[in-house]
Amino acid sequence: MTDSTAADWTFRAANVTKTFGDLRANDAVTLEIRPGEVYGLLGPNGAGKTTLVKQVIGLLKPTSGSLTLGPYDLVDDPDAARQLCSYLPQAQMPIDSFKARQVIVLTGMIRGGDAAAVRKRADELIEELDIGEWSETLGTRLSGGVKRLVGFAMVTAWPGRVVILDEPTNDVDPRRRRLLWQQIRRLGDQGSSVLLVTHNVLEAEKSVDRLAIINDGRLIAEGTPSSLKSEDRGRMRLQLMVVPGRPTPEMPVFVENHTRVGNNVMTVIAETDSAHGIGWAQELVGLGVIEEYALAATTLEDVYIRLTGHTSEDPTAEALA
């Protein structure tokens, strides 16, 4: 493959239809990614994101639309679509007969780095990542996080021009969750073109230069996080921790809507009505109603539950195969 520096490496969807039967998957998505940038696809599950990723990386075929990366057509050209994107799928890697470092090396090589380099690489990803300890041990004996990171520096000891993250910190701890979020930035920062498919929308919003939010097949909203925020400004998100067993309040005029995950219902006020809504929570504690509760600005979060009706903790939808 030619791989000119010149060329322009914006990877860009235009007008993607995906069906299956009566099931439209994908409906008409239009979105592109410029080299450097971190990109957030957000959705709920099943809303339609891994099957997208499935039709960038050429395991589906659109039924509709384009698909191109620099000068590459990737759905007439699907070697094109393997060679020139890095994947990292939702389910862990078939590493369990593998050394960690070993098979970090060899995806590495196998994708067309040079050795003495990628060695290099793997040994700065198992420092930064903090996984050192087992970098000599079979993939057969690793947790399922530590898996995730093994994982991850295998896509990105040679990245491609577009490096896909599926979920990418699924079962990782809080404190290498940091570390691998520093890592994601830095793939941007060295020119790769990173999307980032995820459903925790508070970790996403630290991450992303851009993000478009995907609903049922349809990219509902896309922006800066600041942007898709905008609507939002005036707004406060008064949080409630309920008693265990105890039904939701019953919600004030002044709440303007609450969505309740667990013992966790988080409602939006206007910021004119922040003392209003800390009286009410007081009185809530008082009644033993609630624990505690917590007020602060808005996040993007309340505006994916506004635009989705999700929360990024939903369990209830199931994924499109």
Partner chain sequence: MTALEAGVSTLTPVRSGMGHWLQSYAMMTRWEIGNLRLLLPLIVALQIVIGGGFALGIGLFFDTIPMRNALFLSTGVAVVTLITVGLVLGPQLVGNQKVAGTYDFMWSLPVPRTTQAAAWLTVNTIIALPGMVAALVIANWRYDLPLVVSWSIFPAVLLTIVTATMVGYAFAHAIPKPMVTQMITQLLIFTILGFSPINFPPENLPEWLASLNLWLPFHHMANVMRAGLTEGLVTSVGTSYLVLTAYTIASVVLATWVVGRRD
Second form
Amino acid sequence: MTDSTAADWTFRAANVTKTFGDLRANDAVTLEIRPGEVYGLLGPNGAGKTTLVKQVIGLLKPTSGSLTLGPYDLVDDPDAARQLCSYLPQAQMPIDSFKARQVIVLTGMIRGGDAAAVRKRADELIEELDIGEWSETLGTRLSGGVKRLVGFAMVTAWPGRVVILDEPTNDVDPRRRRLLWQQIRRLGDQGSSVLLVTHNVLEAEKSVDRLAIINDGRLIAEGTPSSLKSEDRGRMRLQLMVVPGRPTPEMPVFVENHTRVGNNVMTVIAETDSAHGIGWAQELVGLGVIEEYALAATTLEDVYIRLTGHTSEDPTAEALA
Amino acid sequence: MTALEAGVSTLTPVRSGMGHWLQSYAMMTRWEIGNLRLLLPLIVALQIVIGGGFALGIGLFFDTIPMRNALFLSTGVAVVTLITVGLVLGPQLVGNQKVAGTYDFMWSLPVPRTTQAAAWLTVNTIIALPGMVAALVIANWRYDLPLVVSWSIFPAVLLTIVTATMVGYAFAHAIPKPMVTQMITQLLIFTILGFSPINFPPENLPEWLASLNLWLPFHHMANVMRAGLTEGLVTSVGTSYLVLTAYTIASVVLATWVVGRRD
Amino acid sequence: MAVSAADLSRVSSVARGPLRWMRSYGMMMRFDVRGLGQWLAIGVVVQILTGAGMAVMYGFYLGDVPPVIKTFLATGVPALALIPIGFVMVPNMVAQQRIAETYDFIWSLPVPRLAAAASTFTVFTLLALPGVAVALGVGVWVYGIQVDVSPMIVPAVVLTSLMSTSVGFGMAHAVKSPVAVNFIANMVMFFVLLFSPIVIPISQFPDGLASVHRVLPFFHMAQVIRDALSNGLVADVGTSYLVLGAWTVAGWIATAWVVGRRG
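Could the form predicted together with its partner chain be shown next, to go alongside the form predicted alone?
Full complex below, order starting with the chain above.
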């Protein structure tokens, strides 16, 4: 066993496949997270994100493939996996009977920290997440957002080499959400690898170093947010708000692709076609087909829509369009 | 240096060994007690009500209860209080975790899983003992029993509680649906109460059923309990200890295997 | 496929009257049966097993059963087998609906609420019947007594089942928390099995407890069913029918009050 600081603590998933009967929940997933990296795992519901995470933490066993963290084989040694990885599940945390600070400290100690250091760290987290007014409140009396923040503090009071966060910002108010992102960033800066599971594409774009998009169990894209958008470089998003009840207008040739969600039609056009696009949109307004329009730079959301083939909002959208 | 910096830089390589086990066990026991703290008084009160209720209620079946029956009933109820905690409460609480979605988090904690089972056993014992004592006190008050308590009550209680708790624990973790677990454990309790000579003497059962019970743990649980609480009421206590010990070992092995499994 | 204007215009006319009521009743029965799914079959099997089990196990507890008690046992067990349906299964179903958050949806369905309640009653009564019959058969066989089944068994069973499903339904609606509902249901069963004069003559009970049972429904459930299964064992069955009727109405009022309240 090498010295823990000198070891290469890169997390590697190689060809991880997990099947339940006929269902391939994960299909040959390969990815790598370096120490200090905040890595986003994006994908629609049921894409296989949670299944992958549960295999990392040792709650499920891959059908084939390997999961390693530095020198450790996480599949063979689930005991090591649980010690080396912290996990904030998407579901509720079992804190109803505890006071917030108490459960943060106790979990930190269970995670291997010594009492004094964990207490100090708990106070730090409580202050920096601005949940001090609830630190002596029982879990049952906490609101969903505060519970979520307490859960985050529990699993990061003594963080593992890998910190897995499944939708950490759910229910959290916008201001504390920013505080939470700062803490996530700091986990990375201190050398933990953060695996962030989310379907909030816009939030992820701002916060992750690299990300992967997973769909139907397969990894369909990986890279930095800007490298993933590079294919969309030179393109703009022209968004049309269709008058309720009206059909999607016929697309002119310069529209490269389009998706309708409710009365919202998202089209992608080349930057050089911006003037054409605005002209067309104004014409549609004049005809009473659409209510308004907006032209903006493409975001990761557009990449995500293009890659997963459907929006995360409404799977029936395309059928209607 | 912030606590976080200190934390990540000192992150030890993976811990293992006896020291780690004991430390984790202590921590998980604290967790379980903290987790149940609000419910604990209620559960203990309930245990007392159940124990006392059985001791008094079954007495009502008789116009006047003969002393021999009263002795079998009272010592049997002591066993019942232990079995119900192990077989009902454990599955119930694990079921709650599954329904609330906190189950995965508990299993992701970096402690040996056997420490979670051991912590649960400790808490179960704390919960079960007041009920058992209360049942005996109430029964003694009602029927004026000639009880003779000996030191052998300790191994008797220990073996019974370990077996019941570990079987309940294994069921709760092995069966994915809490509803199914609950139904199975309730049917089990019903069958044990109705068809095992715990609250009544074995001769009340048809012979085949009495012999069948010699192969199951419940008759023996009651037998060792009676041996620890009375004089001259039961025989073959040595055999009962042997059979019960075998069941205890088997239940611990079963629970260890179940918590170590992964899908 | 889209909804056409013709479809919508049909929706906009509000239906009323007995035909709609019968149709709703039928649809809700299908909904309830489907909703219970596999639990329906399991429920019937559990009913049969517990009914037969209870018939046998009281004998084990008593040892030598006096002849009068044998008759009481055999004619009391059918009532005992009916009780879990109304006081445990129905409340648990409502509690499950709350947990699964389908409760509001079910009560938002455009059917008369009485039709929905009637459907629940019908489904659960049918579910109970096999267990009741088996309990009676086993009791008669094990204790070797004669029963004398009169046509009064029909109103006795219907009213008993109606009463217990109504009270269980009302209780589950009035007590919001699923945990509390479950707890009450279990406590009721505990009380019924150990402290109720259903298989045991009320004369064996202490005066205080006996007078409580003249107000509670359990004793009267046993009375009306025993009356329909025996000659001259039960006096004043008219009062028992009245008391059961009053409890039924109380259950309806509780349900109507909770479900009908908007606010």
